[in-house]
Amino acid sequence: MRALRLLDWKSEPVLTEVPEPEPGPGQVVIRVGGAGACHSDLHLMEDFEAGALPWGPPFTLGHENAGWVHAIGDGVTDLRLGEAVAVYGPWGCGVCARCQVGIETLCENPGHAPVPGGGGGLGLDGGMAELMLIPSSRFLLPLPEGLDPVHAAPLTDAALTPYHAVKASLAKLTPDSTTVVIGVGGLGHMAVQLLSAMTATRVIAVDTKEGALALAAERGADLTLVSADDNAAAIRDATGGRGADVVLDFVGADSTLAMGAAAARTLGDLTIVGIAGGSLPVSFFSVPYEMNVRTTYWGTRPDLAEVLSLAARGLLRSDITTYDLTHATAAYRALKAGEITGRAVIVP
């Protein structure tokens, strides 16, 4: 079968022929319906070197996946052939305290995980192939009626990650609150929808691209701002001088973190989602009093079930551009060039 594989760090992936996977005991093979192309894949291609992570190439890309159950290993009784499923991407050990409650992103026993700190498309073969091996049926969630694998695939990261971030600040997202979403691309445009579906907060979207801001406004943003040096002042003006109760930074650069801190309100939250590599000096007087600065990483299995429910009810939609497997590298080039609005999905 064909698969888009990263053969080495600091290289472009290659479309090649690999053997079809066969499930062992407790394992499942899915026929891939869609695999999302993520900015973090670009970091894998361009920024990492040998030894930087506990795993490495070669492996098939694609950590946002959905499809249909194709083959079932011995002992799997909770799935049926042909069933439409979404893949929960981070694969932990399954037995530590974090994994037991579905927080496999933060597995505390990585030595017993399928791949330490990773999953399909992150150290093990992912979904940019015709078939994908899933090491345990617990990593598969049946799709609710009305949700197809092509549109479900990006929900497993591009929606799951902002959902987890929004949930962490729910107590502060009251009807008189303001939330700033910095970067309304693949993840950020989902965050705008989630905030609209889950809360009554006022949403301000910030981005460099007019097209992304137009989509954010269509999806529920109350105010859009083109990235500029005076964004923090504009946000304070829009909030009567108070600032934003919650800032979700989907970029994570020095400039966006500084802007987020300058725009935040006392007792507010600044959540760093993007991995552009920026840093924010934090001291007693460098940020608003009692402001929380936190990172967030992906989401939990229960979170994903809730995300899929929102999408099935029409409260969350992934705006996608589809590519076939032959043109997957073109999708990544377009993503790097900032030419993708919403999310690119590879359809094998």
Ligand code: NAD
The other form holds:
Amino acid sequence: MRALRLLDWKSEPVLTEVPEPEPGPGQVVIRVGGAGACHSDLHLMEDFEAGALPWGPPFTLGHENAGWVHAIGDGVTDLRLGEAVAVYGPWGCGVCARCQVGIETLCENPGHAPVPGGGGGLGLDGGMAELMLIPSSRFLLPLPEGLDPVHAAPLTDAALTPYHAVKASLAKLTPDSTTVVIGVGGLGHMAVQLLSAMTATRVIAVDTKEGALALAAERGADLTLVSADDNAAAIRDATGGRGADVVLDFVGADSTLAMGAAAARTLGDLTIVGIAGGSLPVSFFSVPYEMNVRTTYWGTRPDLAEVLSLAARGLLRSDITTYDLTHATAAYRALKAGEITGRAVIVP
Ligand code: NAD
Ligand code: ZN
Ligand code: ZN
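To complete the pair, please output the form predicted in complex with this ligand; the form predicted on its own was given just before.
Let us now look at the entire complex, which starts with that chain.
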């Protein structure tokens, strides 16, 4: 079968032929319906050095996947052939204290058998192929009625990640609060919708691109700002001088983190989602009093079930551009050039 594989660090992926996977005991093979192209894949292609991680290429890209059950290994009793499923992508050991409560992102035995390191599309073979091996049926969630795998794929990361971040700040997202979303691309356009579906906060979206801001406005942002030096002042003006209760930074560059901190309110939350590699000096007087600065990583298995039900109820929709496998590298080039609005999804 064909697969889009990263053959080495610091390289573009290549479409190659690989053997079809077969499920061992407890495993499942899915026919991939959609595999989202995440900006993190560009970081994988460009930023990592050999030896930086305990695992590495070659592997098939695609860590944001949904499809249909294609083959079932011995001992799997909870799925049926042809069933539409979303893939929970952070693959932990399944037995540590974190995994037991579904927080497989923070597995305390990473690389533990039967999942040796990385996760599908992040060290192990991902979904940019006709078929994908899933090491345990617990990583598959049946798609609720009305959701198709092509639109569901981005829910497993582009929506799951901001969902987890928003949930962590829910207590601060009162109806009189303001939330700033910096970077309204694949993840950010979902964040805007999640904030509207889960809270009554006022949403301010910031992006360098007019097209991204137009989509954010259409999906519920109350105010949009083109990225500029006076963004923090404009956010203070728009909040009667108080600042934003919650800032979600989907870029994570020095400049966006500095803007987020300058725009935040005392007792606010500044959550770093984007991995552009910027940093924010934090000291007693450098950020608003009692402001919380934190990172966030992907989401939990229960979070994914909740995201799927939001989408099934029509409260969350992925805005997608589809590409076939032959044009997957073109999708990544377009993502890099800032030409994708919403999410690019590869449809093998
Ligand atoms: P994307 O390319 O689809 O969207 C990024 C958006 O940010 C674009 O609309 C772009 O125009 C905008 N942008 C870029 N620079 C900006 C700036 N200086 N100011 C304002 N806006 C700016 O990317 P994505 O797939 O949504 O991913 C966003 C980031 O989140 C990436 O760094 C990705 O690696 C990271 N990510 C993190 C997690 C996690 O678990 N923390 C999960 C997935 C992705
Ligand atoms: Zn991702
Ligand atoms: Zn674990």
